[in-house]
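Quick heads-up: it's one chain on its own, the form predicted alone, in structure tokens.
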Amino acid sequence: MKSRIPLALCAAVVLLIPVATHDGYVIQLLNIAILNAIVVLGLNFATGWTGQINFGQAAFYGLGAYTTAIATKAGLPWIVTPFLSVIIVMAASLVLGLPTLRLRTYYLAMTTIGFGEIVRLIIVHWEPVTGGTSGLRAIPGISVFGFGPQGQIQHYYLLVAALALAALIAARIRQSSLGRAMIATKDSEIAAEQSGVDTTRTKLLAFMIGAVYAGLAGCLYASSIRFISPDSFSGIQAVLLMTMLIVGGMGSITGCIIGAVALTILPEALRFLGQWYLVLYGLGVIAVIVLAPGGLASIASLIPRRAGAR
């Protein structure tokens, strides 16, 4: 019972938050970092939870919301548009995934990389349909049956209903057979393997699951935000979502939440030092991997442990 009461907080705060504040710059804020959530609890699986270092989540993202903005644009009704999105990143990540994953070490690393920049070379270069380096403006809304949400405060609502769904599906595979094996694959591959695992199916599975995290995010961006370019899932942004794992905490949910919201919200918070906001931003970065190597979701249980060895 205790255990939930800071959680039942949090929750508290978090439904309170639009109450607090009526600034629809801060509400459009926070639905990027929810957003960045969910993207970031995907990156988990293959990365906190497998031990793979995958570099494709931004692009993913992208593919995602890049499709239901085309799908939409087009005249397909909007409930069409995550099973479009979803279908397309597990596409993807099947290609991608099946030949890398059966190998070791950093293979997956390199081929994420090179397959971020072929999609953002393809968003760039397919202006007819992308909209180039200009983007895609004015893209229809989430609409189920003619109801959605209207406003920044009602898209914040569904956005963090959304971001706890995500939450607790990802807790559930991990209390179940294929988390014990993501876990598993990441400490040891050949112990893994030596035990019954089949390592490249697991492997391959959180590629997917996590792709999937990031194409419903997509679609969910393009639908509430309303405008994409590039410069949304580009190789930065890929790293940045790496970041905002190893800074909340690397195979923590909670983590996941804490470091995409920190990392998304520190930038702007930080405006008023002017250009040397990125040198603060850094440092801070830097010190929450020296110091609490378990990420920012660590410090809790670190503070009385430090306390307690003086």
Second form
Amino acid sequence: MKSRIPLALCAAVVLLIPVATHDGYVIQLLNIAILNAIVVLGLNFATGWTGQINFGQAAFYGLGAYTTAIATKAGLPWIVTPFLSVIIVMAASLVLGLPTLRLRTYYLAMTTIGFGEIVRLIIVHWEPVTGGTSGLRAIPGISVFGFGPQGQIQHYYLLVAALALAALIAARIRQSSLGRAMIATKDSEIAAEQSGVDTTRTKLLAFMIGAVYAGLAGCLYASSIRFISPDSFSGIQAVLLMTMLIVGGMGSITGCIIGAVALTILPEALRFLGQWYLVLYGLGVIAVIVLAPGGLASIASLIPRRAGAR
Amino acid sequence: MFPISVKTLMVGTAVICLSAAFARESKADVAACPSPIPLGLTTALTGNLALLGTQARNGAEFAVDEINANGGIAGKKLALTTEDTGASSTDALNAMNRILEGKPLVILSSMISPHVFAQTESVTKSETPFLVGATNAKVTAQGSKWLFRTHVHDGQLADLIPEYLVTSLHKTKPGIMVVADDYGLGASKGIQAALTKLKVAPVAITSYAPSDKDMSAQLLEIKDKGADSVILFGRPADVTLVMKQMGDLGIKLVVIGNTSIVAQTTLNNLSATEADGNYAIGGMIPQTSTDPKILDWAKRVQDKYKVPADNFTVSYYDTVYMLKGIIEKAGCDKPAIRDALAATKDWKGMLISYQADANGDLAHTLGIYRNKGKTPELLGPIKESGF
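Mind sharing the form predicted together with its partner chain? What's above is the form predicted alone.
Now the full complex is given, and it begins with the chain already shown.
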């Protein structure tokens, strides 16, 4: 019961934010933070729980966004696009995952970097379809049988609901046998295999579920921001997503959300420092990694422990 | 007598009323401006295009400081708020939303086209005049009546560079080499189309990623296919590398491209031999002027910011002064400013005159340059056809 009180308080704060502020800039920023949180939750399956370094998450995010943009601009109803995005990212993750997930550590990281670059190059050079480096604009918004969110606040509530659902599903998966297999694979692949876990299958599933999260977030991104270009899904974005996961707390659902929100908002909050904001931002990230290796999510658990030690 | 007196009375009344109305309106409009007058600017101050963004920011800021030092506009100072777009369109949109919260009278924005594409819908909804330097020809074709461009675009360059190469330099076997971003790839398509019209086929079409450091494979391909010239489109940093690597590989071909070839930041990193003889067509740069006032201005900008003024610095500087003139006449009514921008005709800037076309493009004069050693020389201005 006690553990539910902070959760209820958080939920109340989240729901009241648009009431407290009608600042369009703040709401838009939070919308982007929520989308990042969904992508990072996806990354957590492969990297946080299964221990596979994946720099391809931004590419899956982009694939979902471009699938949605191209489909809706071609006249397909929006309701079709989440399914299309899922099919495309599942196919892509399967094609990438099947031959490569037998690789470990740095080799897998290199492969996923390569995959991200291939996707970026296809987007940049397949201009008649993707709009090339100019991107795609005037993307139709979210609409289900003529109903859809209007304005940033309605988008905010929709995205909060999507994030809550994504977190709930992630929590259920974590509690399932698949979730336990993921953790076992991360702890020791050899030991997990000795215990009967099919580690290749587990890694592939973690990778594909993560890609689905990214694809669906991409679908929502394209339909709510209504403009996409390759620079939003580049290698820099892939590194940023990984940083969000590490800073928030690898393996923690709360950490994924905190990391994504913090690293989306922090650069904006530090804008008053002018060009120095990047220095402080970098120092902040280093400070978290050094002082709280378990990420921001671990800080809350450290405080009572330290208080008890006194 | 009677009809005359009525007529006189009516005309007289009309004249008095009109005079009073106009006198009140012009006075009231300037007086109605907020103090200070808020202007917004979003540009890349970090990331791989920070140099270009900084040069643009310098131009706008230098003009604002000058205007304020001279008493502002009707005694009201300008307040320029600048936000960094970073290197991504999402960040550019965030920066724009932040600028819009400050309810600026006019917004100046980036020379990076995807950033402007991302921002246009928000700015158009806010009904704020939006002045950009973005070089993709499609930027002003988005249908926003609030969007204007005060810098030349790659559509103009794509027409003029092949024409000059073929008809004036008599080169008919060019190789094309561009940076694989919005700027370079957009230009490459236009150049290929313009060459086709001139009945010339490029011997090689190549590109390199913005982060690439080694372009020797592309250069060797161009050389091996028997090119007599290279059409080069890129940013100063990568154009410098290309020209250095041409020297290292012993490739001696006529190079023609955008103003990165003659930019001070490029020439500072090249030897005289590497830079010599290369051509550029693009926005006007101040260093080639023979006017001592302009050279002094370029020196003052360099002294203040420690970064040379380039074509974007000139363009953004001119933009602020153009706005000053418009606000003095039209006041701080946004639709009136927009209408005045759309009606711009022969407004004399530092190096060129600006004239609005139906799309909202205001710059139609470009410069042809040639490096003599490390010194760019203006061979002459060249105008877009129809202007």
